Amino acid sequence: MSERRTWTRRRLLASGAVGATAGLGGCLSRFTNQQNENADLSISDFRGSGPMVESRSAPGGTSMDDLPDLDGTLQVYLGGGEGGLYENLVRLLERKYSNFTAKVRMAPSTQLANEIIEVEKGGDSSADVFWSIDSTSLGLVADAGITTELPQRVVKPVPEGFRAGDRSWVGVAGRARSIPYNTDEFSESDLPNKIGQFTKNAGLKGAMGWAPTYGAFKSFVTAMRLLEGPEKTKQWLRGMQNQNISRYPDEFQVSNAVADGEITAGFANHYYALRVIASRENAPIDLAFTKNDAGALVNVSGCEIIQGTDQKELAADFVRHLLSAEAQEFFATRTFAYPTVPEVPPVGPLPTVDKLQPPQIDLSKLSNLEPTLKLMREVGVL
């Protein structure tokens, strides 16, 4: 982004107030005008709270209320789910429509779409709709050729790029890469827009953190290797570790130290910035991202209606649903998460998902981790 900003409280607040004399006229007085017709919801019962959401302006895209009425029972097999809050989600639904069930199994994702293959391929089907916390497990569903074609109307609304070319899944939600920075001591304009210089930039020697064992991060190497080749993916890794840089288990605890001046600068997913300022008031902290490389990865959860369903238009009702101004608003403010709907903006300044500059990848792809694993083993930072 060319513009500084600024991720203060008072700042998160200000823009918020701004968006809200310009939204509140569109789809949310559609939305609460015919709540009556169906359960007693608003959008407020979508939305999360917290200074990054107060006097936030109502969202644009879709309105539930002018989609097909959800009726029947679903078998929504969620992998992953953001501790429970994607199934808040789906309860939300369930109050919105009384003749509508969703019978959800949880588990970790790749466990889920190994089972869903293996029940598939066995003549039987017992899920609906696969709903994946990230794409490599919807790539390995896809992969197994077990999935039916979206249809155009629920894939529409979300740019090329965050869905499946063969319109085998679609994103519901992404996760940025980013570049955590504290504000104290560097701006924007210190930092590199291409990933392969951070590794030749002085100022950053012993000023950078990055968490190697991290699913995300595991991802992100995986992308480089496919774009990179992994020749040059093993030279990065090792200019990083020439760089000196401080190795955390998690990627939040890499944002925590960059609010802490424990370090400058880090590698994480664009989601755990916000949760920290969401807990620290003025926390010294904002965002850089990388154009057009791994670095500006951008992952998605997302959605795939299962070959052998008997509820194929109860289940593409479901995954255009998650798609509505209220869902999008709800992943956006209730877990960061960007919304994949570019009509919905993300919390506070980030740029919304269109604005960004991701590497052109089949997301897909990243199902093929093991040769990820072996090189960053190779050059001992796994």
Contents of the next structure:
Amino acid sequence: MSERRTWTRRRLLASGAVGATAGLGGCLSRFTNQQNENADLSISDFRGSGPMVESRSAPGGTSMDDLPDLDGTLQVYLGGGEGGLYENLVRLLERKYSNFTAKVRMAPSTQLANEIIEVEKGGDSSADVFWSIDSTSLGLVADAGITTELPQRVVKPVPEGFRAGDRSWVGVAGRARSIPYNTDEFSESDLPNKIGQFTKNAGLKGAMGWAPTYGAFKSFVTAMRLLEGPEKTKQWLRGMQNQNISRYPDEFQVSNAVADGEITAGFANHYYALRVIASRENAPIDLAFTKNDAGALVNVSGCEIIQGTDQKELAADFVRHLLSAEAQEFFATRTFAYPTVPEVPPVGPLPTVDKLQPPQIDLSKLSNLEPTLKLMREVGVL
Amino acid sequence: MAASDRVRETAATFGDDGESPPVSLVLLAGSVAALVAFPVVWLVLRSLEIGLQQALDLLFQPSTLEVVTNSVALVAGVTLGSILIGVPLAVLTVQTDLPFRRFWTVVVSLPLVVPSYIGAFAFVSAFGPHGVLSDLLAPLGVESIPTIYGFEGATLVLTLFTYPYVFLTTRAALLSFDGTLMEAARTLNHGRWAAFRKVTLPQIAPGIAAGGLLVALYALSDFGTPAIMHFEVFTQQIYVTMWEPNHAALLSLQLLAFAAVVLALENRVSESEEGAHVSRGSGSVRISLGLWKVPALLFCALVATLCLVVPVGILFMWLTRSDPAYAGGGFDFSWIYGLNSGWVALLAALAATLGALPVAYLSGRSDSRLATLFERASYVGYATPGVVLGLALVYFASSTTPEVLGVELSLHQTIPLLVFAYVVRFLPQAVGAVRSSILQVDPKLTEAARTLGESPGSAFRRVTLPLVKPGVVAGAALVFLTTMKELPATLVLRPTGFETLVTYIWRVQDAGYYGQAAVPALALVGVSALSMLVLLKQDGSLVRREGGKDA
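Let me have the form predicted in complex with the partner chain next, following on from the form predicted on its own.
The next block holds the full complex; its first chain is the one shown before.
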């Protein structure tokens, strides 16, 4: 533990300095940008900051420089988007390619998916690319039959688990389900490594928290329903209620409550704990992962191309850019997400993707939420 | 009562000669009502796509019944709470010798400018587990404080940020209330309380009911506050079924059915309102508070602290905290968003006022069923959750492309469609304000103009309109400031790239970067506060005008 605390403090000190330098660098490159037709952005423009990031070696994968230039105007519908971080990446692309403009429309992912579907029904399409932070809304739009098949060259760098079998969408960043726990109260060995055990462990009674109305949690329950069947899923939800689990409106609050000691462990996406660590010195929080079950689900943020677009080529090249070494490094170091291109490693104390043991599941199926909501309502969780 | 009966009769018949309202006015009011009720037609159509059995299953499943109970409890609690806070404050600031009355009038109206979701965030930040208050109390050995979450918290927060509706409408009713009636009652040996109960209360009941209606429908359609306070209600159920638009539509209809019940209840209370408003206010009657001055001042100060000091204080705390959970995010704030917010809010205020005039005039001058129907129809959109309304309009706009002079005009993602949505949502606020000032204008004045040879239209323009101007401006100000705060419909309908203060607040807060939300939230509160001052100033001129007439 003490090793990690030092790491956190040093990281924070360093991040200030690096941030200042990066800011200055950004201004300078923006200044020189005006003379260049294509601005020369280096990997450091895409990278976040901090000691772990500094010591990272150059990411593998295909560099943007080896991809076709982006040229033209693209309507990007962005579901969610990490408070503007995703949009920042789009603006970096605009800086790199002076002939490229992206019109970004940002709203909650499900709402935007519904908007796209309603508009397509009306026959007046304006979206070229739908980039959503969850596969549920991607599946929702794909199921409506209004996406086009992504070219093979676009999806090739991404392992099969992180893209749709019918190439309707491809994942650009991953989010793992995890168990954030308070390191003052628990060690990793105190926590079960199977999700089913959490309902039976007496030591966890009154100690856990979840956010059942949060989208990521509903995807997790859907995965459990698909893997274990509805009856066992209901039993699990009831079991957790019998453990007197506390409710929160979102998983950042679950993770904060863990670090506060309000609860000792919770169910949350992995990056929230990293954000808690980044925001407070010595936050007593770490992550555990279950194995081969819904508790270890890795969900993705991904892209699909909308059928009605007249910008198919540009849209495909845009998605390829999101899968480039530079963009993947951006997701890893600035949003703490899992890169979906295996040549780019995740950040900090995270186990690499191959150490995680996610369940075998078709992520597109996670869009089938209605039965999940039904069973969650039946047991009184929703 | 004979006087008020006579007045009602006069109002009902559009003049002593038994003239019925002009056909053009009825048509105009009818088309406004039809226009704003249209999204509900879409909901009905969508709901019909569900089979009957499935619909019944959905409506009667246990969890639906639970959210129904929760919603009804919340609406009742918030409405009652708003009346308990709003009415005493109105009486104190209008009819008593409370020190600094003008100051308190402004201060206790201001909570209306704080979006209730920001209020909820502030309350969780301040009074939630590990919030500011528990951090302050921890060194004193206080281990835990009662939880702010759940029914109590949701009711408290919604009450604190919606009671000004009751305050403002009750205040308006009190200002036009003839104080000499009260004096007459007291000379007949009624005690102060008995006089209030027997004379004042029946006179201001329609005003209270009008404010209570706005509060109840707001509580019914609000999504953010109950969600933040961990209390599950209708709107949340609608949100989780969003990817099944038919189900969401069905639930919305169920919600609208409740709104209809609320509207009917309010209508019964207001039945006798014509008598209430026509009398002239006399600003001269002042009840002396005596020893009650201190508790009265404490009450005002407590409300102001909870509604203004807490949220603004928390926003300043977010602003000054620099750790990455508060700062960070990647999207810079630009003052353009403030201009965008102000611009669409101004358009919405203008459009809503224009739409409100015929509906309010007809309903204020005629007792006919049709007039009542039109007025009530204008409330339907107000009770519809913003996101449901937004999607209805997206569908409409993208399937309808009218051709004008050979050019196809798509309304999809345009400012006119966005402004239309605001009008649908907030028209009743303008109708209410305009209507009550029309009720205060003696129809005889218009008649006089008619006998002098003016046409009905020009009589309205030259006589009625100048007299109802304060109500019109107040209605516009109210629409302006609620539009500034509106989030869900704005997110669905705004043109791509068109960011407003609230859409910016949404995107940084959604990702948890609270510090980034502080500046736009403070700007929002500041700009709305200015429009609130316009609203109160109209009130003031009303008092002066009426007072002058008396003198």
